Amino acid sequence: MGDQALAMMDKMFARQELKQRFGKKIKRFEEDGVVFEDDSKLESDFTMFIPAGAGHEVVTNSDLPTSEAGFVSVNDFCEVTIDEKISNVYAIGDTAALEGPDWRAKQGHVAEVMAKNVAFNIQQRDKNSSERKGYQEHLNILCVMDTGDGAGFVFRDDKRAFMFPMPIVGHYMKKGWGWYCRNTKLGKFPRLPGM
């Protein structure tokens, strides 16, 4: 997220009295916390672990080409290369291994771009057109971290990286965004153009 964002996150976490650890592998989870490889423990009232470092066993047990972490290897157009040839197989979202800068992150908006582009690319392929759309130009980090009494807005792309606090209003913006996303996906509210 960039140095500025990380420094501001540290301040935000400290204000919320949230403890953090990084650079140590998790050894095990216990009822009241997380134990690390050096047997240090992070006390926790509630622990939620979302693994992002390894692909699904269905993929790793398949004959698809994968990254070292077990995600399907794709090119910019989400095409899978099999036996050194571009195949008629595509992978998007959490299943795909993103290529790009070191700071890249799997986020919902990138998965949506990948899905739209794959549909477009298949249509163009079926028309014998060489026109294709890639996902890499859309790689960025865009996040609003709700703190319950405000939020922090984070953005990063190849040109910029910043975070700024949004006291009070940020919390309601995040709630509003959640309502908008849910209801547009369910077809209960029209989607704004370009969103």
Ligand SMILES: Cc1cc2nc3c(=O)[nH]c(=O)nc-3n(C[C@H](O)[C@H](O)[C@H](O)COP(=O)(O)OP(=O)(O)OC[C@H]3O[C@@H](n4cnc5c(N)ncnc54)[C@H](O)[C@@H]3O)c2cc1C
Contents of the next structure:
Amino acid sequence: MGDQALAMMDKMFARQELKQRFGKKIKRFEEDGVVFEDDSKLESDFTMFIPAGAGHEVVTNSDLPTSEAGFVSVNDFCEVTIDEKISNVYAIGDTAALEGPDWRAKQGHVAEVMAKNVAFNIQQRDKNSSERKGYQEHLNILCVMDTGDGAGFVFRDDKRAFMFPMPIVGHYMKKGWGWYCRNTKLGKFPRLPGM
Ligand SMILES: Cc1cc2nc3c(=O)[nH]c(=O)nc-3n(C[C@H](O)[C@H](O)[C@H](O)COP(=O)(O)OP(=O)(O)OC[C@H]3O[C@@H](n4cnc5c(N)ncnc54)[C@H](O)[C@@H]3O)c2cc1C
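Previous: the form predicted on its own; requested now: the form predicted together with this ligand:
In what comes next, the whole complex appears, and the chain from above leads the way.
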């Protein structure tokens, strides 16, 4: 997210009285918190563990080529190379190993771009066309972190990295986006162009 965003997040977390731990391995979870390798404990009312560092066992148990962490290796067009040839296997979204700048992050909108590109790329392949669409030019971080009483807006691409707080209104923007996203996906009403 960039240095400015991290400094801003520290302030946001401090204001919410959220405590943080970095660079310490988790030893175990307890009913009321998380215990680290040095036996320090982060107390919590509710613990959610989101293991972003390892691929799904369906992938790691398969013979697909993977990154060291177990995500499917793909090229810019989400195609998987098998036996040194581009195959008709594709991987999209969080299960794919993203390539790109250091700050790249798995994001919902990147997963959607990959999905649309793959539909297009399959169609082109079936037409014997060499035209393809890639995901890498769409890599950026766009995140609205809802804090219940507001939100933090984070953006990062090759040129810019910033974060700014959005008290009160940010919370309702995030809720509004969730509602809009869900209902347009369900086809209840059409999407606004470009959104
Ligand atoms: C806490 C958190 C906050 C995030 N915030 C943002 C944000 O602000 N902006 C943003 O753009 N992105 C954000 N992301 C990232 C975004 O959610 C993911 O990149 C996106 O959901 C990836 O989509 P996907 O379809 O690849 O995977 P998923 O959305 O994870 O979908 C995979 C689906 O497969 C199902 N599944 C798993 N195993 C099996 C199985 N064996 N059989 C059948 N189904 C199975 C799962 O239940 C799930 O429904 C966030 C992620 C997290 C965890």
